[in-house]
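Here we start with a single chain on its own, the form predicted alone, put down as structure tokens.
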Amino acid sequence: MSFASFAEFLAMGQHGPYVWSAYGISLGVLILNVALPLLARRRYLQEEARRLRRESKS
């Protein structure tokens, strides 16, 4: 499929809003699938460091 202009490419033959929102949602889910475990790991390591400091003081 070829498009005469970039605007036509973005419009995707009147299906643009569906296509681009689907791409956006998919990209958002992929980003969350990477970011949330990284944030959870950082939080876990911080909590463990606090716990170890607390236990070493006792």
The other form holds:
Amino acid sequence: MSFASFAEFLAMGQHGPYVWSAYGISLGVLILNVALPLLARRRYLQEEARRLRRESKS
Amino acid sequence: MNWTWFHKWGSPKWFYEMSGRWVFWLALVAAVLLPVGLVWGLAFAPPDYQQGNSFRIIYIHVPTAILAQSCYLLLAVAGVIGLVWKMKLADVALQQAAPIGAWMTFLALLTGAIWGKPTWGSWWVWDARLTSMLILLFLYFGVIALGQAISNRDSAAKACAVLAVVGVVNIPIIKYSVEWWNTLHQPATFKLTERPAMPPEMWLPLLVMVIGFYCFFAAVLLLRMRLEVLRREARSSWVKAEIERQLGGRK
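What about the form predicted in complex with its partner chain, after the form predicted alone?
Following is the full complex, with the preceding chain placed first.
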């Protein structure tokens, strides 16, 4: 461990805002990159299901 | 030489069936490596003797910057394959990799700016490395915009492939910018021919993060490509069967 306490870990030796904003934004972007394709896939499957049902009726 | 392995990639059905398993394993490796590298880099690596703790931004800055360039190389390779062999999957890969590459370039620029403020005293300088990375971001935007602007799929594929191949000239410029011009940016941490100048306590977590980011990128790319393959092949019987199967499994 390179820090003596949790408060010191959060402070990052005066560089806290820089380090944590960089990590926070990056984490957000990574989550976005996973969530968007998964949501798009679900939406697509639902749309296709509706289309298939419509076509089987007519 | 036996070329069957190459011809298999011409079949969207084969790709769809195989990639399901690949996504699972790549996502698993990324889900293990990224948290390990993150905690190791943030809490256990020693602080830099000059930069203090701001240097910890390296653990996302370097992996995203490496990915941004690797992804563009992938675009160019997919472009050549698409132009020469007219392989449809190459265009799928090119279109789906471009947004991820743009996000990675954005992250590399943003974390670089956040790192630059306490280290150089400025968010942005018109330095050769920074400027060439900004051009890379615009190249990604160009590929994405071109792909969406042309409604004919084959014409769009050809135009994007040409842009991707021409734009690859920027990659060696990024790589050697720190050597060709006077720059504030420090030289590369990892070189193929030499040991890193950092101690192993610092570069080992970085290596873990880089491999983790590669797996993450590959998993997300396959995820996006699988959806695009379903969309493009929507009229074929195997896609209909697959959609039925997916919906049946959820009920």
